[in-house]
Amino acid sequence: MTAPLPYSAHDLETFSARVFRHYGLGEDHAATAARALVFANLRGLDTHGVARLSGYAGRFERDLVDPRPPMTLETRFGWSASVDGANGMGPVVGQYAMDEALARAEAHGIGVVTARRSNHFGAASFFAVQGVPHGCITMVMSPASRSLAPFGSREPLFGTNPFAVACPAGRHAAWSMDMATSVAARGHIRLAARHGRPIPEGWALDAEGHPTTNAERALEGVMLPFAGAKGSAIAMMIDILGGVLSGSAFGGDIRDMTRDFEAPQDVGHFFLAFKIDAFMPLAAFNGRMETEIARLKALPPAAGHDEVLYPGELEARTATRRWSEGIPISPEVLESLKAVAGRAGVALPVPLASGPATSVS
């Protein structure tokens, strides 16, 4: 099998922004969308990185996303707001809403913003970590298209519904959790299907409701929530906050980005940011976080583990390494980028001269 090739993060971001500008996005919005994709690649979240560029381009080509959305803002209280994304790109709508949440947190100590009429917004942690330089703890949620069966059901209703939380950690990289409410992200099953590999038992059911390790059958069936009823409840909570509360699609009505081309997705989002110094000085919080992490890192590793990691630590290390060594792009993703480059009339970046990358996350 051909090894992945390393590409500069800067070059991939520049390339992606040029593609988005080809499809009509303004310079700032194109830069935001490109930055969201490469952020995911840098942190090892490759299923939400430039591999998504082809899917985004396809929806622009079908006029299913507005490249220049007339977004509007409604507010009933100073600390809250509701964004109408006007069918703009998910990262663009999400950034607009996240900026509002942070601005309101600065003014009121807390900012809560919902968004409706948006699209797939990429990695939720892209937005969550933006609160860290502002001394905020942030929470970001977004329901997804129907693929996950609620606990006890063989039929899907919810999406894999991402949930991200981030906060400062003193001298350490930010504490950052970014998770799907399924046992595994659907992108991992697509990747396994593409390579003809099996998936672990417990990830999915086939179309008849039976457990399967066949990735192709899993894609025809349903995802399973992590921790059974607990993951199912969290998936529904995200559907409520990001869908019901936002005024966007909910309860299985969000359209699949890669398979449903009849109409816009109508995705909703939820953003919460609050200032740490509303409770204690930021320096004191950072010191306490350093103590928390020191105690965790001092624990003896279990069998099969070299160390105990806190959420966000591995992603931060991956980002540091990929900034210097390049982002590994698999042959399959590279082919999709070549196709997009051809349709958009944009030159594909040249891989770094350091040779093949060793792995793709």
Second form
Number of protein chains: 2
Amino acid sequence: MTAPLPYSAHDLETFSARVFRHYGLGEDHAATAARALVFANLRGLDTHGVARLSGYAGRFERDLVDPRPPMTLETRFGWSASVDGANGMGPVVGQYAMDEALARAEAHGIGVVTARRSNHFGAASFFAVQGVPHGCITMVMSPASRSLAPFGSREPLFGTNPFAVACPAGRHAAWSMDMATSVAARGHIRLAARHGRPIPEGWALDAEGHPTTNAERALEGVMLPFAGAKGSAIAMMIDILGGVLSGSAFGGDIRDMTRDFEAPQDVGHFFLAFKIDAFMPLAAFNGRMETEIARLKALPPAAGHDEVLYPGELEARTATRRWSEGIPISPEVLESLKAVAGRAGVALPVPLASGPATSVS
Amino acid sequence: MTAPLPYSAHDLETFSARVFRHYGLGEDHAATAARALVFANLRGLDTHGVARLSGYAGRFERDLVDPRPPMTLETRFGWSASVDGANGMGPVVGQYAMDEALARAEAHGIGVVTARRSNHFGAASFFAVQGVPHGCITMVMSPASRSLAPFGSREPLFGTNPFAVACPAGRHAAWSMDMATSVAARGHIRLAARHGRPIPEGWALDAEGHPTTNAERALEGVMLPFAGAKGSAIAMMIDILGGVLSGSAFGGDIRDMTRDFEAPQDVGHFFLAFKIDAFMPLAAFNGRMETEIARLKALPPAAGHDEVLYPGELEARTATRRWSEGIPISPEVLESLKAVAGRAGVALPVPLASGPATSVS
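Now the other one: the form predicted in complex with another copy of the chain, given that the block above is the form predicted on its own.
Let's see the whole complex now, leading with the same chain.
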């Protein structure tokens, strides 16, 4: 059978947390890491969901990630902090740093926190939307392992560095953008490779620098930045803020979590959050956001579109549906979960009774 | 004759300042506005250089911009301020706000300043690079008048909202990105229209929503965001930070400086600057930036490229050359400067003796 089966978000989160507990994480950290994965699945970002569990487990099994990282931070101003992630899991270090940024925003109106010696932290929007209940505008960036050819070059230097921004949107679900600086997220290519599917032209070059639609060859070659020089500049900005400034690896030195088992990844992150009421009352901002969104949604759709969506709208809608109908897990991802379940000695949840789920992809 | 003629940057700046003085600006403000224009020309951003002088003059002549704006600011935290630009010239309000952001960064380590009731402020990088001698990383954003169709729509809502970021780069010229969120800057289409040249396909739709290569029709139609949903999300982020949050016009309400003479533009801006030494010593950051740039420049160039450039490198090189060889002014732009010179009663400078200049465009 090849149809995806629906699993409850709660069950997948409990399962993932148990897996992380098996690998030695404390209860809070295991819960955070599990929540980060299932957040991605709920919002339709399946490339950053439980499909990653096997990869994360593999790095614990090779002692490449510290399940109990002695994280520390240095601070020079009330609003700033540099976190040493002590080679903890990315979602764990990211949450520690994001909590610090939000605490600083509550105390001083703004918080900016860099983190070094971390690992792949999952979906950047997992952290960015956490500023919304605080009445904050948040920015989150993180460099990734070498895969993206800078504009003007045919060899990679940067990663598919994600850039996420979120803010409240009045009565609407949070405004939330979360983009890779490649034409497509590397996770999409990884997923295509796992499913043996081709990728569109223009996404990547193979190892010899030629355009390819073969996902496996693309993973060995280079990704192309979106919009040429523009995406390339944004990728470099993220390498500077998340890598150069944080004290972590930068300029191509971050190790690939799925292919390089020599040493820890040394990923860096950048988190910025500030209170909207530093500039205007939150209620006024929310009212203006409702106007902004109403104007956007009143525009006539272009050919091929049923409606105009604001960033984060589709993701929130998908989360609502998947929360009740379940998260569709493909047979390939299910196989990887079964393998992890076996290695960790944790029972895999059973699918929801309702039958095959609808995939958004 | 149709070849551009070279003019000295100093002469163009003095000329522009005299024009602004004619329209009632105080000496400091006239000098700032002139410097902003010539900065753009020096760096090869001719769409935002003295080609704009005639447009700026036209709005003064129609009493749509206050040459002596009673600018004020409100502040809630030491690091934050909301500027009321009182309908001053964009570069004047922008400089006032940027000075505040940098002063706050010097005092508190970080400064974030929004501005409302401003006007078109020229090249965003003019402000962003001012953080470099302060050892700051800076971000500058500003929404522009309605011209860009959000992803999924065939009608415009956002502008070609610029996003500029700058930081020190050790012994190298500043790292500096400055991009429009459209496929191409609207100024390029304006310049093409003035010269009667076509534009590439994929830049714009005409007023009926069809692709066009006619620059005039593109100006009446809509611009397309770069990279589809990604550029559209960044354009909306800029509308939120520079428009919704600043208290200025947003969601399509900013008036077109060259076509709408009913009322002031009500442009908003967003400036963020923070000290690098809040996170690591500036010298360490500079050393790491030199490594980053060395690695980028050591990459093999792609077909059609002689070398790999970092953002701001070409602009700095162009500025060095134009500083000594002069700024090439096209016959069309020269005509507009002659007209402004006549209306303002200011003598136009003479071209440099060395003959026709080389254009970078």
